[in-house]
Partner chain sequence: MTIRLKPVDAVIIGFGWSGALLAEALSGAGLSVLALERGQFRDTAEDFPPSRAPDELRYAVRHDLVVKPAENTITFRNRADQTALPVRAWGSFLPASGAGGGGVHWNGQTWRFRPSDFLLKSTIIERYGKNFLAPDLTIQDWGVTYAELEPYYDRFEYLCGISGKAGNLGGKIQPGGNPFEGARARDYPTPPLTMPYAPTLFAAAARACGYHPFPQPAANLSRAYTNPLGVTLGACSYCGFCERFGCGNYAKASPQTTVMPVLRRRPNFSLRTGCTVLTIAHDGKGGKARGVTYADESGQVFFQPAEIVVLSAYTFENIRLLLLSGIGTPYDPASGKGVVGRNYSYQTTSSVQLGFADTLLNPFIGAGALGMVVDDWNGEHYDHGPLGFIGGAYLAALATNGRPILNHPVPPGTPRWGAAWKRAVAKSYLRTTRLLASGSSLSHRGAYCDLDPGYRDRFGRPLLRLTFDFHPNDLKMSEFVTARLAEIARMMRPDWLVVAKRQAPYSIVPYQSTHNVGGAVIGGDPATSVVNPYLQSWEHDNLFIVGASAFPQNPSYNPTGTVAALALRAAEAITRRYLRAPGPLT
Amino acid sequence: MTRRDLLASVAAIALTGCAVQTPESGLRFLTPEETASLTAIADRLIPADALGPGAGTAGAARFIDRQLAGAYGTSRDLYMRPPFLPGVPSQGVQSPLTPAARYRAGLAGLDAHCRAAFAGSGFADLDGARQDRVLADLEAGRIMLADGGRAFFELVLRDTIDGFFADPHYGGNQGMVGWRLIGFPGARYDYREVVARHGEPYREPPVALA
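Atomic model of the given sequence only [the form predicted together with the partner chain]:
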């Protein structure tokens, strides 16, 4: 083994250790327009600030796109046999709509609402304050979409947070910004040395699944 080999190995490790994953451009379910809206929404739900980037920048739309193209988006693993009868809240959601269908309808409804209310502008074109107002209205049930504005807001909020705190390989926590924000060390598997160090900060950086 030559010295050059060794230096090459070190360089390679340094690269794999620090490099931000290159984004995959290909969308699997969402349209570019839907992606733009979702990114804008996510960047208001978890905005960029002095603590770090927002959820949109961290890849929320990519996370949601991949999830919607898979088992989650298609409700593949859920019990989806009819009839879908209205129940009481304690019986859980009874809807034939998959998350993918709800995103498609919800984003279209939101877009239509914004274009009607803001002289032809889509959600992504609005300024931050207006975006926040639209989201607050959705959350409060003041904007009604086909699937219920409030339910759609809850869906997007949950998925945005899920993506922001999920492993980066799912696409929504690029650069582990969600984990860095709160101090979660990620996919580490051994805290034996620190379990008894009560009240001390944990200083190792977060790591992702490889």
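Between two forms, the rigid core is the largest collection of C-alphas that superpose within 1.5 Å. In this text the structure is predicted, and so the values were computed from the model without any measurement. Residue numbers count along the first chain shown, from 1. First, how it differs from the form predicted alone.
Take the protein just shown as the form predicted together with the partner chain and give its structure as the form predicted alone.
No partner chains or extra molecules come along with it, only the chain itself.
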């Protein structure tokens, strides 16, 4: 799937307390090693091209780190009582694991798989072609992780897309590269100066919340 195909498939963009990192790292949940792996994954899911940097370079891992350190990571606002039975796709993941726990286990399992398959090299150490092959195997369910390889792939893909298009206030989309890519104007106050100029492309740069 090309970057343009991936973005075209997104019909709607959701702007969606665990281990605390040191202030120097700027991380709230992920370790530096987990962040390196997640940044590399995000840069393969939405890679750099002539139109701009990839999602990892644009801060998707930082966005995910902040989400995992909050209500999303702990499933604070979700019903998390058993029994956990297999459900239909529309019901989402049925698991006792929170997103924070799924990321911790998933990234560790993925790195362990890579080190076993590639002479001790973690995911972040692989070249782009090998990273793409690993992610394709993960998506296809050929790599088994504690919470399911395909389920972990879909979790990271969804959160990477969120991070690439969320307001920069939340850690991702640095430089508003995601918004610039699709021509989204951001959080502008109003459009009175241009509302009557029908048929003209809107060329003003995007504006973030901050």
